[in-house]
Amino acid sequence: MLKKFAIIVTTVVFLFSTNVFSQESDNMNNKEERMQWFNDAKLGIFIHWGIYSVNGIDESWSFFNDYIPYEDYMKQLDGFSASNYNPKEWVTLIEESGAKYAVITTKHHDGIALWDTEMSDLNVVEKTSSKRDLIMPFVKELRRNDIKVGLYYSILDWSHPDYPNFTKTKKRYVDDSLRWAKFTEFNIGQIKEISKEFNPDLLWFDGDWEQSAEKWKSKEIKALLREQNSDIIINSRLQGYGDYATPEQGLPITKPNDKYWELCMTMNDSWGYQGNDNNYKTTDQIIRIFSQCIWMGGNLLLDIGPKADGTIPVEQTKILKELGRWTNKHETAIFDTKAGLPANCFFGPSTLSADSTVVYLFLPYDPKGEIMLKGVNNKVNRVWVVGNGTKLEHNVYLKPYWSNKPGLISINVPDSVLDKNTTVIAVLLDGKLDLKD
């Protein structure tokens, strides 16, 4: 009991000591300069990879909802072989994307890590066949690549046998301090590896939601991972110490009052693999909802899972490739730059140039010849399609001598330059966007 008395005491000396850290720390980082990269990169790709590829059914949840029994779900552990994992390849087709980012679960729900974890032999290492850390390989890829590093950690294991809930209908207990600690303290062990050992530029929590900031020592756990690396960006599921909201599988409707947020979606129904889960989104809807995302100044996270041999299915493979071409022809319309223009200018999607003397106009339809901008009082030097640099032409009208209202702009776009998916007309304007109305 005197032991487990010291290793607690200690383990909250420490967390007190970084929590001053991360205090100070915070105070001489600027919030701004840290979230930078985030906010230019608008695109990512999220990575969920796990033994429930194996028989392609929920992750974690199979369990916890009674659909199988745990004993079952984990017999998974015996075919998730990661034979044909090439963090290469998986990385050039990220890169190929657009995607300036990726995060990867470590960890979900189950509590299965996918690195050599010494808190737990609940791990790849030891408990599968892939007899191998899978983390450190990709990280390494998309260090050599310059893309963003980011890292997956479900905060709740239902497999610990230390954490209160096992399942939707099973308790392991109701209230008790020590076995809580016992918990906390292996928790908080993995962050610190993860941490440590593949330094990420982002930690995307998760399973916030069954216990309160102060249980989780939210505060303390940013606290030690800004001692680590005072760059590093957080995101919202730590009970309210993180840097920018994640709303799932919803489209915001209105720009989100948030400044930093980022939509993390599947491309079909399934976080993970599902062989028979055949719903995918076509690249022109995921392409217009991308659109929608940085129209309201958020970034777009697309979910792919990969098999449990580690290779990646053909139709996520295609719709990358194919938003690939997109991204990469309208580069100068999506990366670095901000939020668009109020709802009521014009119909669709845009963008603005980071000086804010660009307006980009997003074209998901065919315009059949024509668009129009209202409420820009800038006079427009120039109108032309990204991509292809063709010229366009332009009036305006109603704009009478003696008023100072803005006129209506008219922009003739021709059917010989519209894009397959969609099309990207680029404004530059005599000055700073002025906006009236």
Ligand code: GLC
The other form holds:
Amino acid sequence: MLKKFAIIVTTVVFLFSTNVFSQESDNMNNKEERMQWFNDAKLGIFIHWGIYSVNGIDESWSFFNDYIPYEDYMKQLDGFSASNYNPKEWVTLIEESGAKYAVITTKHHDGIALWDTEMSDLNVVEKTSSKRDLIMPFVKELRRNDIKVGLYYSILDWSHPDYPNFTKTKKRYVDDSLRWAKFTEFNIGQIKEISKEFNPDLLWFDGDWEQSAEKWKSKEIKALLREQNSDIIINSRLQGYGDYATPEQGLPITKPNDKYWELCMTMNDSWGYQGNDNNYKTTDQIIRIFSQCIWMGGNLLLDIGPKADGTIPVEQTKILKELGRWTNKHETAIFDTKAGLPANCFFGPSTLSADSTVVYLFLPYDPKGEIMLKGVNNKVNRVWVVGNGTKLEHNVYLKPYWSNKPGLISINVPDSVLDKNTTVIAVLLDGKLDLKD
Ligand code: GLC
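To test you: the structure above is the form predicted on its own. What is the structure of the form predicted together with alpha-D-glucopyranose?
Complete assembly follows, chain above in first position.
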């Protein structure tokens, strides 16, 4: 009897431990599998759309920072018409830019939901002249075009009567567990709604800095999202419970430690539409920044801010189209690639094909005839210009027969093959990249 019991116990322990073990290794593989599309996508379009586009002022922050009284901020609700909103046109433009995913604000820190939430009447259906759910038509269009669906959700809500912070100078309360519990119930309710209704591929939280993981219930939130969609990707702004890092506006100088990361960046200096902000980066600058992101294995999430009527400003449309010309021409060097060469090997950004046999060299400058590659210990089989196929000559210098150092590979790049933005050169190696100092 005792022996039988012991066998059962050992079997149970064994099963349990192998199960735990396999679950853990599963999770590791799972994460890589889950992150695969994100890793290959490289370019996403961020969309900040909300009532702040009516006056063209800072999204939510303008009342939080006391630049405008809350009541005046909220008056913008009346002007938010979405009367020319054409999600099909949005998605065509996003696709044209080369982006593989989009992330749209379902609710910013001002608490105004862009979908028909049942959790509160502070939503565009009930409070604005748009009178309809603005998220679903966009989600449907994205899916129809095979573009991954990302939803931005501000986990803090400065409008909610039970959220402690209202503006930077006014707090509703400091410590009140009952009111906090009410807010949490509401917050989780909304998160459940967007997860169930739209089943996003990616949830982009924001605003987590105001409370701890414990207070937000980050762990529970992650679990409920995974329950709805076990493959969902969550950004880092959930107080430690996300899948990837989100540096904002600042381009990292060296490759970040996190395996997965995404730089989110505005085209001018504003997330939402601001007609007075003409400080646009040029397409050329955006391409240079983008090239540096993918060089370091990251993505770029480039922001647009549609107007209150739903049209995308001409400056932004122009940038997306120009960017699209470049990404389409150079798609083999951009999408499905890996981080490129260490900075000392080449003067400029680079990427590597997924099988590591092709190095793509990005030339954001005029090379004046010649570029050089150091530390590559392979034989070069072929060199060509990406997007037009022209074969280029190369030579190897500093490689006497007795040296075991890699030579200096020099490639001739005639002016006639230069792209008007960044030129990309492909270098096919005799095998997987072998770097040697
Ligand atoms: C910041 C701001 C917010 C903006 C976001 C985008 O966290 O709070 O206004 O939406 O960055 O990354």
